[in-house]
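One chain is shown next in structure tokens, namely the form predicted on its own.
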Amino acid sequence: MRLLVKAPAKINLSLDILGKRSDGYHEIEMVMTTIDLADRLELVPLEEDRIEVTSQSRYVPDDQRNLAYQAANLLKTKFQIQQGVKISIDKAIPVAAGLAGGSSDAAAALKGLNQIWGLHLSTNELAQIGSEIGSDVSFCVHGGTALAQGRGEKISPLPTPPNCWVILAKPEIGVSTAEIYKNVNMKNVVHPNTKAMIKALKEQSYEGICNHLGNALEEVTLKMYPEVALIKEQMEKFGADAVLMSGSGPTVFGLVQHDSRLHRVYNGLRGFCSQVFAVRMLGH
């Protein structure tokens, strides 16, 4: 039995940091939605009791640093599974980009192995296990559009955003999430209006969503990586309706409703950024 599982990327419509927790993590509040840019995982059971991870991307680790590997290992340990699995990752989501590529791979591995190994775990149970791997994994297990709280493990579903294009531009750099969080000074944090974003989603107001995009990590990353600020400026200049950095960066996304403007923004960015994508929100 071989199983193919899709692992979609996410963007943050809103990301707020509420404070530092006693466990060293930050208390966060994020509104996230999945987009139509996805890795694909092929899972093949192995007779031997080992986990094998392969990928065509040289930036993807093939050992226990890989989050899909960690997901398989966690399930094996928790449920005393004596079988192995080969996980082949076909990468489309840029690495270290703020798009939860690794977390989504882990979530896809959890969902696929739940089937292959006949564990019959519910989505909530898988999301709970996922929270042990990383902050975005719980959301990626659920997918769709949701509010994530705590350190990312408390998930409340939200309505799908109104239909629009998402243009993503990732500079050549990778960004370490841990490094960005380390540089957060709570006194200087600009808090987005999460409630207003949730209200805009409930009212299906595209304008409301554009007006309330916000990311408390953005200022930290823009200061450390001026090329991210440049992409943001260019995207605004080319006419995106609203522009924001996703996650801890460095990917910047712009929302566009009309096809004519989509081409202008997309082609403009292609001029000085090698990784540019135009995708739809999946959001459900």
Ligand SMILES: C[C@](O)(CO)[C@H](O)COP(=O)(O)OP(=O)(O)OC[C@H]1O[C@@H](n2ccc(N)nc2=O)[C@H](O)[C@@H]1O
Given for the second form:
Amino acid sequence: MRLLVKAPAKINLSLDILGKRSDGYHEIEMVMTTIDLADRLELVPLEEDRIEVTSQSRYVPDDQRNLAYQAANLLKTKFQIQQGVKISIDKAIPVAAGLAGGSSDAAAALKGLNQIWGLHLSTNELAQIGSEIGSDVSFCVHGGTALAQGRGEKISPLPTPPNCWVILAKPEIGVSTAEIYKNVNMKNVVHPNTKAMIKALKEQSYEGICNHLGNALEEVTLKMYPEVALIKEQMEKFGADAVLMSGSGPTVFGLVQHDSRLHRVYNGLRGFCSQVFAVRMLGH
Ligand SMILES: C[C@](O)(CO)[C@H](O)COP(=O)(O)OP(=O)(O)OC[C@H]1O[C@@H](n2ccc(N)nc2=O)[C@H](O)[C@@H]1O
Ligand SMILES: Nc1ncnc2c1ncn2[C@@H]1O[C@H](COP(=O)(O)OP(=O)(O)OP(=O)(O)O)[C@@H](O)[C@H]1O
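Show the other one: the form predicted in complex with the ligand, since we just had the form predicted on its own.
The next block holds the full complex; its first chain is the one shown before.
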């Protein structure tokens, strides 16, 4: 049996930090959605009892540091699986970009191996196992659009946003999520209006979504990496309807509803940023 699984990237439409927890994590509240930019995983069972991970990207580890490796290992240990697997990752999502690439690979591995090894685990059970690997993995198991709470592992589904283009631009830097959270000062946090974002989704108001995009981590990353602020400015200048940094950055995304504007924003950014993508949100 050979299985192909898609692992889509996510963006954060809103990300709020409610407080610091005693376990080193932050209590957060975020609205996330999956986009049509995806890695592809090929899973092939091995006779030998070992996990092999390969990818064409030099930035992706091919050992136990790989989150897809960790997903396979966790399932093997929990369910005493004595079969191996070769996981080949065709990487399309930029690495360390704030787009949950590694988390989505882990989620895709969990879903694929659930089938290959006949585990019959539900989406909620897979999401629960995924939360042991990383805070974004639970959302990636569910996919779609959702509110994520706790440290990111409590998922409540939300309606798909109205159809629009998402233009992504990633500067030539990678950002450490842990480093950005470490530099959060709770006194200075600018809280987005999560309730208003949820209302906008429920009412399918594109304008409401644009008005309530917000990310409490943005200020921290922008201060540390001025090139991210520059991309934000450019995207606004070229005419995106609304612009925000995703996750801990450094990827910036802009929402655009009309095709005519899409080309202006996309081509404008291509001029000074090597990684630019124009995609749809998933669900359309
Ligand atoms: C920034 C986001 O990507 C937004 O979706 C997530 O909040 C981070 O998710 P992630 O990369 O899966 O995060 P993890 O791998 O669980 O954690 C990486 C590090 O980020 C910090 N971290 C993460 C999540 C959270 N709620 N509070 C934190 O303080 C912790 O220092 C942790 O050691
Ligand atoms: N399958 C994987 N794909 C990409 N990076 C991986 C993978 N497994 C482990 N990593 C490691 O994880 C680090 C973060 O990469 P990733 O692309 O997941 O970041 P991110 O998009 O910022 O994540 P998030 O948005 O969840 O914080 C990389 O520097 C890499 O060393």
